[in-house]
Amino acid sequence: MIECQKVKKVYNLGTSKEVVALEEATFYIPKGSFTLLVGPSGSGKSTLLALIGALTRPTSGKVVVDGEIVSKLPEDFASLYRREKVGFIFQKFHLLEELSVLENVVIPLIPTSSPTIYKKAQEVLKRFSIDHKAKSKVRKLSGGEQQRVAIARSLINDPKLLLADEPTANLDKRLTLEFIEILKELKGEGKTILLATHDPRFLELDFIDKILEVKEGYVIS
């Protein structure tokens, strides 16, 4: 599902502020697997997720997802790739607080104009028990409710790949355990999941297939 070949990422290349975020990472992640990215803050985990999600391009090397070289996609095609194949869950949710729950969830489908998108949004909200808040402004929700909205948004396009960056950092123990159960269910549906975390509870899960350690820009499998 995911193949990285000597992927390197340098920010501010050729300037006095040059930073090497990732050093020639090479690894393979099978389809339908659940992989953890572990390592200290600033080690390159978020950069790696951004590269796989085509949110940025590598300085060198190649990123292949589902048979497609995403590291060389023009922005229009990268946007289409993200919309059709990838779901993102972020630590800070990145929800638009002045929009309703329903409006936030359909954002990944824009500019799709199909009249069925709101029906799909209602269905995914119901799945995560947040459909009763569909018309509420996001700013009025609790942290746990916002997390459910973020999960619903990440799955509205029925992605093959789910990328999560410290998704439980702002959740208490109960909500974290609920989120873990959701991940187990999604893996059972055949989703490929790549999750970056500091949470030691994830290391104890019996449905983890692979752990990649990221340390000072190097990926150790």
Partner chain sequence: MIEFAISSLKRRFWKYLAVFFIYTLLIWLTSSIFLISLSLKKELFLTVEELPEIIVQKTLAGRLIPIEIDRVEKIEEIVGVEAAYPRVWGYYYFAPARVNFSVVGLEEIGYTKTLNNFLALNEFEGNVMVVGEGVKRILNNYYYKEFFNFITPSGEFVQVKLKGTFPTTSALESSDTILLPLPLARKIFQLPSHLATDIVVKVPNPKEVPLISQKIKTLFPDSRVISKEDIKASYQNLFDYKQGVFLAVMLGAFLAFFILAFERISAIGQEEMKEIGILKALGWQIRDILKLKFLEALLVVGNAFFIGIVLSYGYVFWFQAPLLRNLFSGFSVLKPTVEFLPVWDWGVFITLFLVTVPLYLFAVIIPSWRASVVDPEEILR
Second form
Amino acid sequence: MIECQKVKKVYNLGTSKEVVALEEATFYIPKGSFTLLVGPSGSGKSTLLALIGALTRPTSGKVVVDGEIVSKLPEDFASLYRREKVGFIFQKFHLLEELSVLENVVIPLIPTSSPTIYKKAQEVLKRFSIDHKAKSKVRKLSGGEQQRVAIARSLINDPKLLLADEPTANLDKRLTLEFIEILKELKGEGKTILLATHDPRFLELDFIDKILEVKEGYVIS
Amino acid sequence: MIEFAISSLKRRFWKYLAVFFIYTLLIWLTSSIFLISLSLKKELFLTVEELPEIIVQKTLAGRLIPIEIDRVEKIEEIVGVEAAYPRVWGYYYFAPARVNFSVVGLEEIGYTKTLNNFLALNEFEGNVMVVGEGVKRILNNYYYKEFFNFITPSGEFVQVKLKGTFPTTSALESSDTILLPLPLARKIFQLPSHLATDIVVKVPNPKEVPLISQKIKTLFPDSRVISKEDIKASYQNLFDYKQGVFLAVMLGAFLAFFILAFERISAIGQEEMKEIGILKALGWQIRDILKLKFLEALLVVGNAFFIGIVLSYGYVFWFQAPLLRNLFSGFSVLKPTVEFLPVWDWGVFITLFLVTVPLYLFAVIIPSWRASVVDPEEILR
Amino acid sequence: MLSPEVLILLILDGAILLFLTLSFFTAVLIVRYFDFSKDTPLQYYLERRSYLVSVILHLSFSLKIPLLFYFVYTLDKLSNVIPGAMCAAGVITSNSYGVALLAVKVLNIYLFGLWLVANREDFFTKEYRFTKFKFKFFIFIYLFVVGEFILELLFFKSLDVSKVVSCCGVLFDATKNSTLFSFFLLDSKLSAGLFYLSFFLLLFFRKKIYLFSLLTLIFLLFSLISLIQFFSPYIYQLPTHHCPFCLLQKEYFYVGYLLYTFLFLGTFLGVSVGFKKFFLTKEDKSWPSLLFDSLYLLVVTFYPVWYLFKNGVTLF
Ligand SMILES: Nc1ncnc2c1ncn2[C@@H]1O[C@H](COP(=O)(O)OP(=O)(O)O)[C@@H](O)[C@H]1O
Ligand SMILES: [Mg+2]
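Given the form predicted on its own, corresponding form predicted together with its partner chain:
Every chain and every other molecule in the complex is listed next, the one we just looked at coming first.
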């Protein structure tokens, strides 16, 4: 599913502020697996996720996802790739606070201007049992509800690949456990999941297929 | 997408309100000025339409002087000319009110339709006069209710009875005019009976006008021949020029506005920056963001345009443009009675559209683009 | 000449020029430094600037088309002021810049259109394959845009309200062999014949893309000549009235807008298939172009046929 070959990322290349965020990383993540990305803060986890999600391009090396070379895509194609294949869950959820739950969830599908997007949104909301709050503003929801909205949004395009960047960093224990349950369910559905965290609790989960450790830009399997 | 654009505008209501408000105001102002001048132009052209096809004047050393009446017959002999009439008219300066009245002497047959209709209904002989509304108002202010004393060039008084007021079709034409029987007009101006102010020529076929003008010019080299078309062209020129100058001034205001709009919109806040980053990370393409931003801009400018135009219509034709009219009616003190005739001209509408909408879109190009290329990676930090 | 219309034309064209100048600098940078394999901030910057230029061109293009019509409208309006001129034709020939200006205006719209075609293809490739090409092409276009603006300034500056000009009746009169349009003065029937001939050649060679594009240009030329020489008298129902501008007026039901839209769209598509094949290595069908060419041909043919049907005679 994900194949990285000697992927290296240097920020601000060719300027005086060069930062090496990722050294040549080579690994393979099979389809339908659950992979944990661990390492201290600043080690390059987010950078790796950004490269796999085609939010930026590597300085050198190659990233192939689902048979598509995503390390060399122009920006618009990268967006298209994310729209079709990737679901993102961010550290602070990154929901648009002033919009309603429903409006937030349809965001990834708005550019497709397909007429069924609201129906789809209702369905995912139902699945995470927050459809009764569809019309309320995200700002007024509790942390747990916001989390479920964020997950619903990442799944509305039915992605093959789910990328999560420290999704539980701001959550208490109960919500973290709830989140883990959902992840397990999604893995059961065959989604490929890549989760970056420095929360040691994740290491004890029984459904982990692979752990990638990132240290000062080096990736160790 | 459009729903998203609307909700995006709503969320930044205050940011856009100022832009929207000022833009509406500017469109309203420009449009009002266009409408007023267009309406005046229409009025003027209505007047000009009534004019005879050709006016013949006599010049001496480059100045206009009275013309000999015997030329009328010679002009009538030209093929294509239906009739020619001498006219006696001029300006009478009424010193107390410091205004000029147009004084027109009439024979039994007038040379415009409205005058003819009017004369047919009234007895019009001896020391009587008929005046326009504006003249009547001014005379009343100076307590001339029944009659008025003209002073001839040699200082004699001529008492003239005020017989009535003029029917008004077009306010510009008649408001400052005094109509008198021809002999009386001669007396007041002390114009000898073999002379007239000018000669008007009726030509039924407009296509023959240039040729006939040419012939008159050859016949009387000292004459100045003016055709209706010339007058129209010079009016058009004048109006265009006025409008042009005005527009140039307006554009100064627009420019100031654009800088403001630019400032406002290009100041993408942290919040908005983040929002766009999220959209892009969730699969929005650059072109989607651009679409969104231009939709927002179109919503703002489209509504401002529509409201501005509607407001200016109401303002000019309903309320008769209080305040602004003073700017335009600087012709003479008599003119403020002008009532603006409603006009609708696609050309002006399009002109207004072109001067406002595309420039706004140009003003938002760079801010919109800047928003669209926000780096989506930033939101992972 | 300072009429509001002229002022607006100059301002909008000036605004377009300003933004295109901005794009011009981007174009130079991109032609020199663009390299998609690089991961430098400069490269990201250039990619993003490329989008800016694309937005600017889209907006300019969509503005240039109505502005062309507005330009003709302005000329029509000015014809009231300029003695002798009855319609835009008299104004545009009243000084030596007019015809060139109009030609460059039309040419630039074609060029903008072609640029947008290249831009679209570029954004459809996953490796920015045509980016450098489209910006080289842009630099070329930019020169024409500057030329257009200078011509426009000169044209309006030298418009003279006191000089008597000819009306369209004189300008397009074949017997008088007048100056600027003398090139256009083929015999009426011959011009119509050449027009139909070039259309059938187009049909015949619709599969040979390069030839098709070339023939499209010839078709455009004969369309214009025959419109002036042969078809317009039928449209005006007046054998001596040859004018490509009066068509746009209300008396003739604004048929000119329809005709010119079909003609310019059809020939643009015809040129663009050749352009695509040559520069963008993309094969396109020629039928959309032929469709609009045929629509033009049908509308324009309708007039003489109708005239013949009604009056039983032809004009020439
Ligand atoms: N846009 C950027 N510009 C410069 N340096 C960056 C940028 N993004 C990340 N970095 C640097 O790259 C390194 C890796 O960061 P990151 O991938 O965010 O680590 P993690 O997610 O593991 O905390 C850090 O040293 C960080 O400062
Ligand atoms: Mg991180």
